[in-house]
Structure formats: C-alpha cells, structure tokens
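Taking the form predicted alone, here's one chain by itself in structure tokens.
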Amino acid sequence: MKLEDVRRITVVGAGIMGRGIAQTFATAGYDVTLNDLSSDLLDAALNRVKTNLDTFTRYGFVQAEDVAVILARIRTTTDLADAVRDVDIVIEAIAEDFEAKRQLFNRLDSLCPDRTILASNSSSLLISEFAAETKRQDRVILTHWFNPPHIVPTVEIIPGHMTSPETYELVYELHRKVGKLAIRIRKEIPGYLVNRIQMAMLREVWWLWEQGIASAEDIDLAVKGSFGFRLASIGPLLTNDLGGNDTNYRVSRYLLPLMTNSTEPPEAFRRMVEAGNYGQKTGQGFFVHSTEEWNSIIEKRDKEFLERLKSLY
C-alpha cells in the first residue's frame, strides 16, 4: 500500500486522545470512523470535536464554512467489525493496559482486511509484545501522540521488531501529510523517546515537591519561566551547545550524584494516587479546583498552545 492509497482510517477509543486523532485526520480530508463501546461516549466525543473546531476557526486554522464538512467526515459506530470492514489504517487509542491492547489487536487482526496497518497510540508499551500474536507483524506500528493531540505537533513513529520499512515510511509520511511533526524513533524501547525524557524530569520534580523544596505552584512557575520557556524554541541539546558543553559537564559532575535515582515514585505521590486524587479527573491532585475551574484551565491551555502552534509551526 502506498500513501495515496490511504483513504479510510478508523480510530478505536473516543476519549481525549482518540477524538483528537480523529479530528486531525478528518481535518486533513480523510474519512474517519470513530469506534467506542457506547453511543453516549461517541456523542460526547463528536460534541468535543465540534467545540475544538470552533476554537480552531477563531485562530485561523480552519474556515468556519469547513467545520460541518469536517464533522461529516467522521462516522461513529459501536460495532468494531463494522468500523474496520474496509479500512486502510486502524489507530488504537484505548487505555494503557497491556492485556486490553493484546486482545484488541488480536480481534483487529481477524476483522481487518489483509492490507490494513494496525497502529497503537500507546505511551509506554511495546507493539512487538502486545501485538505479538497477530499474523501481520510487518504491518503493526506505534504512533505516539501527545495531549491535546489535535494541537500538540509531535507524533513519535516507533517500529516493532518486524515492522517493514514500507509500513514505517508510509506511516511517517502520512503523519507529515496531516501536519504533524513526525519523529522517527529508530529502535523500539519502553517509553520511547519523549516519555523517557519527561519521566526523568518528573522523578526529580516529584522528589523536590515531596521534600518541600518548593510548592507545586512555584515548581511549575519555575519550569515555565526557565527551561520550559526555552524549550519551545530550542531543544535540550542545542541549549547545551549554546550554553557551553564544558559548563554543563562541570555542573553535571557536581549535581548528578546529589539527585534522586529512585526506581519507585516517592511515597507522598503514591499516597496521593491511592487516596484517589488523580488531578483534573477527580478535582484534586497537586492542585485543587472545581469542575468549572479545571475547564477554564484547559481552555486557557489550549488557547496558549494554539498561539504557540501558529507562531512556531
């Protein structure tokens, strides 16, 4: 299959990631089927996509008259067999659960046409493991999007051990075609590239918070106004070059032995999660807000991201 042969895409899972992925492909002109377990979930997803598109029109990413056309490209169904009957690419966007993904990929393998590429939006698991029982090892691949997926540019493209070069290249070019900053990951590794970098930072951030070095508010403010400010324009390795690798080497010799190297999340973070304080999902985490306040935070975030997207990409 060639890039020009890709016409129909199915997204399985209509949550935050799935609906944003569906929106992106529909905006780029593809016919998209969105599948989930209930009509209520699918209706909520379409309503969110409509809201997202209305926001896009205010920033000039979409013309107002195109919103209805884009929405019309998204078909919804709770029937998985119907969703993948004549599809070119399936993108799985369900929960980060190994067994659930294994079972889904086995079902997709039996339901999809032979030509169909099976992609996963997993954020840490390996496609070579949870898709190991499929009979199309050359046509399985990871495409790791970032929240909010309809705005954040980067998508990591990660091949499995047996993914063919043709599949790898087609999926890479497809994501570039729909306007994404596709990143080639050369080797399959748990967590891939971005999440490993992010987790290394979070390990130290969680420790600093637990030790009372600074409040959650000041930790976030410090990051936003320092290397977070820089990283939107220049990456960490170019930052090293510009600041001087000799200086960074000397700082690393001093600081690295003093930083946490724990292989477990800190105790205070574990207690927060076990108490059911998941953040925006439950209303309380590092920060406490009402539903209206969380919605306002997300709206402000998306507006700032869109301004940055327009400026940088």
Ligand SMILES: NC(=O)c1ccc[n+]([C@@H]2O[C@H](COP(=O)([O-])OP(=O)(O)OC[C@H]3O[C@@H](n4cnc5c(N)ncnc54)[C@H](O)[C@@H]3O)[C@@H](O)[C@H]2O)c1
Contents of the next structure:
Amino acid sequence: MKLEDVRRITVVGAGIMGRGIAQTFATAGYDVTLNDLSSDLLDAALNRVKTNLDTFTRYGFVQAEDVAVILARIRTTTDLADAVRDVDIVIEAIAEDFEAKRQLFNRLDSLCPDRTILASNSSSLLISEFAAETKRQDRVILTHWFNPPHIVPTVEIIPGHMTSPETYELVYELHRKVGKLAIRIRKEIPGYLVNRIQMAMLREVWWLWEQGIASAEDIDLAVKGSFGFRLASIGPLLTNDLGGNDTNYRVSRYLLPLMTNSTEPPEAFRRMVEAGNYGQKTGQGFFVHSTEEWNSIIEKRDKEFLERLKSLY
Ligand SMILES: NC(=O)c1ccc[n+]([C@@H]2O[C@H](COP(=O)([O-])OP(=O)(O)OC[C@H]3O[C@@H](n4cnc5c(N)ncnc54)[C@H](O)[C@@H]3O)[C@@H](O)[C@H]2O)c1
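Show the form predicted together with this ligand, please, the one above being the form predicted alone.
In what comes next, the whole complex appears, and the chain from above leads the way.
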C-alpha cells in the first residue's frame, strides 16, 4: 500500500485521545470510523469533536462552513467487524491495559483486510508485544500522540522489531501529511522518548514539592518562566549549545549526585493518589478548584496552545 492509497482510517476507542485523533484525520480529508463500546460514548465523542472544531474555527484553523463536512466524514459504530471491514489503517486508542490491547490486536488481525496497518497509541507498552498477536508483524507500529491530540504537534513513530521499512515510511509520511510533527524513534524502548524525558523531570519536581522547597504554584511558575518558556522554541540540546556545554558539564558534575535517583514515586504523591485526589478529574490534586474553575483553566490552556500552534507551526 502507498500513502496515496490510504483513504479509510478506523480509530478504536473514542476517549480523550481517540476522538482527537479521529478529528485530525477527518479534518485532513480522510474517511474516519470511530469505534467504542457504547453509542453514548460515541455520541459524547462526536459532541466533543464538534466543540473542538468550533474552537478551531475561532482561531482560523478550520473554516466555519467546513465543520459540517468534517463531522460528516466521521462514522461511528459499536461493531468492530463493521468498523474495520474495508479499512487501510487502524489506530487503537483504548485504555492502557495490556491484556485488553492484546486481545484487541488479536481480533483486529482476524477482522481486518490483509493490507491493513495496525497502529497503537499506547503511552508505555512495547508494540512488539502486540505485533506478536498477529500474522502481520511487518504491518504493526506504534504512533504515540500527546494530549490534546488535535492540538499538540508531536507524534512519536516507533517501530517494533518486525515493522517493515515500508510500513514505517508510510505511517511517518501520513502523520506529516495531516500536519503533525512526526518524530522518528529508531528503536523501541519503554516510555519511548518524550515520556522518559518528562518522567526524569517529574521525579525531581515531585521530590522538590514533597520536600516543601517551594509551593506547587511557585514550582509551576518557575518552570513556565524559565526552561518551559524556552522549550516551545528551542529544544534542550540546542539550549545546551547556546548556553555553553562547558558550563552545563560543570553544573551536571556538581548537581547530579545531589539530585533524587529514586525508583519509586515519592510517598506524598502516593498518598495523594490513594486519597483519590487525581487532579481535575476529582477536583483536587496539587491544586484545588471548583468544576467551573477547572473548565476555565482548560479553556485558557487550549486558547494559549492554539495561539502557540499558530505562531510556531
Ligand atoms: N490521555 C493521555 O494523556 C494520553 C496520551 C498519550 C497516549 N495515551 C494512550 O492513549 C490510549 C487511550 O487513552 P485515553 O486517555 O484516550 O483513554 P480514555 O479512557 O479516555 O478512552 C479509552 C476509550 O476506549 C474505550 N474502550 C475500551 N475498551 C475498548 C474496546 N475493547 N473496544 C473499543 N473501545 C474500547 C473506552 O470505552 C474509552 O472510551 C491509552 O493507551 C493511553 O495510554 C493517553
């Protein structure tokens, strides 16, 4: 299959990630089928896509008259066999549960046409483990999007041991074609690239917060106004070159032995999660807000992200 042969894409799982991925491909002109376990979930996903598209029109990413056309490109069904009957690419975006994903890949392999490429949006699992469930290991790949998927540019494209170069190139080019910043990951590794880097930072952030070195507000403010401010424009390695690697090397030799190298999340963070304080989902996490306040935080976030997307990409 060539890139120009790709016409139909099915997204399995219409949650936070799946609906945004479906929106991205439908906006780019593809026929998209969205599959989930109930029609209520699918209706809610479509409503969310409509709201997202309305926001996109306000920032000029989509013309108002195109919204209905884009929505009409998204078909929904709870029947997996129907969803993948004549599909070129399937993107799996169900919950992060190895056994559920393993079973799904097994079913997809028997239901999909021979040509179909199977992709997973898992955020931590290794694609080779699902590929082994199929008789098409050369056509199985991992595409790792970031939340909100219809806005955040990067998608990591990660091959399994058996992914063919043809599958890899097609999927890489497809993501570029729909406007994503596709990143070539050469070899699969747990957490891939971005989540490993992010987790290294969070380990230190959580430790500093637990130690009471600064308040949650001040930790976020400090990061936003310093390396966070730089990072949307220049990456960490270019930042190193611009700042001077001699200095960075000396600072690292002094500081690295003094920083946390814990292999467990900190106690205070564990207690927070065990108390059910998940953040926005439950109203309380590092910060406490009412539902209205969380909604306006998300609205402000999306507005700023869209402005940044426009100016940087
Ligand atoms: N949320 C994030 O920030 C994020 C970022 C990157 C990757 N991911 C990954 O993307 C995937 C989806 O995450 P999410 O946050 O969208 O989850 P979610 O819980 O919001 O959505 C998952 C959806 O899958 C549906 N589902 C479950 N089993 C199904 C099945 N067998 N068939 C069809 N639908 C099924 C659920 O009903 C639900 O609507 C996970 O693998 C997650 O690790 C999430």
